[in-house]
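Given next, in structure tokens, is a single chain: the form predicted on its own.
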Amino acid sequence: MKKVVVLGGGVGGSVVANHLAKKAKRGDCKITVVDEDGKHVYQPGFLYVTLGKQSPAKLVRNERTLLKRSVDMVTSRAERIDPGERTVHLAGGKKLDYDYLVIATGSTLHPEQVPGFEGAHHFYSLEGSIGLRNALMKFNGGDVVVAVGGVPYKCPPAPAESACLLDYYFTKRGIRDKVNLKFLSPLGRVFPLESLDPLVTEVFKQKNVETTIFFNIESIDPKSKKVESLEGETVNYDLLIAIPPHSGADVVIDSGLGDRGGWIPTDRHSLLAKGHGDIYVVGDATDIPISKAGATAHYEGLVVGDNIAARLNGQSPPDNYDGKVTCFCDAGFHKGIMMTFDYENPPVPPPLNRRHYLGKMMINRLYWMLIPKARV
């Protein structure tokens, strides 16, 4: 019986494990998911926590309850991967052998890389979202700045989405005229996806969101409430929402499998770690230049599950990941957009409408039933 170890739960890990459990023949493999705390968190809900529209407790579930009974679960910290010995070393001196390894360890936040980051809020963790929610509840006017602290980062549309939802939030509170919304992008455009940038730029103009491009955060001064850029610009704020710098997981870095940022060099079609025929990578952990998002991990997980099942059966892997991503974004006022794209086809500027907003609400509601259980 072959041993398949999946490092990391979340979207990518759960989809791989559950899909492989369905596709593999009984007795072909033993699947083990290793996760440090055994909690599965629905991260797209963080933004709604900040607005007081989502209960934090409803965004967290026990990973074990989302996995098929045939899948084993180990709650432990993975400390090192040894590709030569085909082993994963866990905290406490334990280790797991594998025939196939799937790395779905996601990304790690590093606010400490920006001097003065304690003067900012963010919505890229549950704790950060709750802190931002509390700050917004007390905020009654002034300069609100949304800034991206470095690339790459999870869910590229989220910062722009947050600016749109803040416009809606302050309007509903009746204080929009007392709030100056500003958006700072380190890129040469407002929105990461070039084909959609004109649409988002126009939406920002309509919502009176002031934008600055080529603004790479160098430091934050919490006392004077200023954020400074590498380019020499300074922006004042009363409330700063800054996306922390990201890197790959510590276990990837400590195992020497990542590049300078801790991202694993990955073949963009087979999803095999380059130079390793038995290690697959899904989700944020890859260095593939495509959205680090739950939808990406979902589609990649299905491909990896199919390919490992085929190899277990002595067949050639049937699937190549084509870069498919589907993403819904909430633009406020019960309107949204949907983006679908892949390696060969960039997203087409979509209409801003209520149907796409409802699509996002549906995904939020049905996520636990459908996505981690690999039912779609």
Given for the second form:
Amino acid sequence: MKKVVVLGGGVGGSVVANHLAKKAKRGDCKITVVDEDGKHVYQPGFLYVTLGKQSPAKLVRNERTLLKRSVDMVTSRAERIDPGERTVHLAGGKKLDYDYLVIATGSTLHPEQVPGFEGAHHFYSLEGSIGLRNALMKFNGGDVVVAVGGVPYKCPPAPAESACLLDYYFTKRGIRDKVNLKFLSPLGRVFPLESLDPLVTEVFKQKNVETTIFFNIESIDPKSKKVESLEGETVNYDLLIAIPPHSGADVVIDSGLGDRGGWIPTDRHSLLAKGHGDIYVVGDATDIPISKAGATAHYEGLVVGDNIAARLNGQSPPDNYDGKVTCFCDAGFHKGIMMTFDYENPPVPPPLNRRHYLGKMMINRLYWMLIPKARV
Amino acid sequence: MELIRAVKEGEVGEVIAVWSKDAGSQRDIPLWIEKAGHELLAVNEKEEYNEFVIKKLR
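I've shown you the form predicted on its own. Could you give me the structure of the form predicted in complex with its partner chain?
Below: every chain and molecule of the assembly, starting with the one above.
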């Protein structure tokens, strides 16, 4: 029986494991998911935690409960991958052999890479989101700055979404006129997806969000409450929301499989790690220059599940990943946008409407039932 | 985004090549290099993309 080891129990790892368990013939393979803490976290809910609209506890589930019974689960830290021996070394000296390995280890946050980051808040972890929620509750006016501390970062539209939702939040609290919202974009436009930039620029204008382009955080001075960019500009803040720098996972870096940022060079269609015919990569862990987002990991996971199932059956891999991503953004005041795009087709500027807002709310509610279980 | 990442991760003096085919980047890359204080050594037009060659100066 072939052994398939999946590193990481997030969206990508869960989708691969459950989809493959459905597709593979019974007895063809033994699937093992390895996750450090065995917890699956629904990260798109973090923004709503910051606004006090989401219970943090409801964003976390035990990964075991999301996996099919035929999938084994090991709660342990993967320390090193040995592609030559086809082995994963776990904490405590245990080893797992594999015939196919799937690396779905996501990204790791590195606030310590920005000097003075302790002067900022963020919403890229559950703890960070709770801290930001508490800071926002006490905030009664001044300059609120949303900025990016390193590229690439997860869910590129999220900082813009955060600015829109802060406009909504402060309006509902009746203090919007006391808050100056500033959005510092790391790129030469406000929104990462070029075709949507005019729409988001207009939305920011209507919401009175001040924007600065080409601002990549170099350092923060918590005493004087200033943030400096590597392009040489300085902006004052009273409350700073900064996206921490990201890297690939330690196990990738320690195994020598990543580039300088710890991202694994990956073929963008087959999703095989370059130079390795038996290692697939899904989600944030790849170096493919597309959104590091749950939707990306979801679609990639289905492709990888199909391809491993076919190879186990002696067939050629049937699927190529075409870069498909679909996601919803909440623009505040119960309006949203939906974006669908792939490698060749950028998103068509969508209408800002209530239907897409409801689409986002629906995904937030149905996520646990549908996506990790690979039902869609 | 890839250019900013590569420049940030690189050493001062290092020469970095970025391939890009999207229209926004053709405009944004030279603007960012100037604003961030680096040097654009060359723009090589290829069949399907442009290659920007940059030297990290600081």
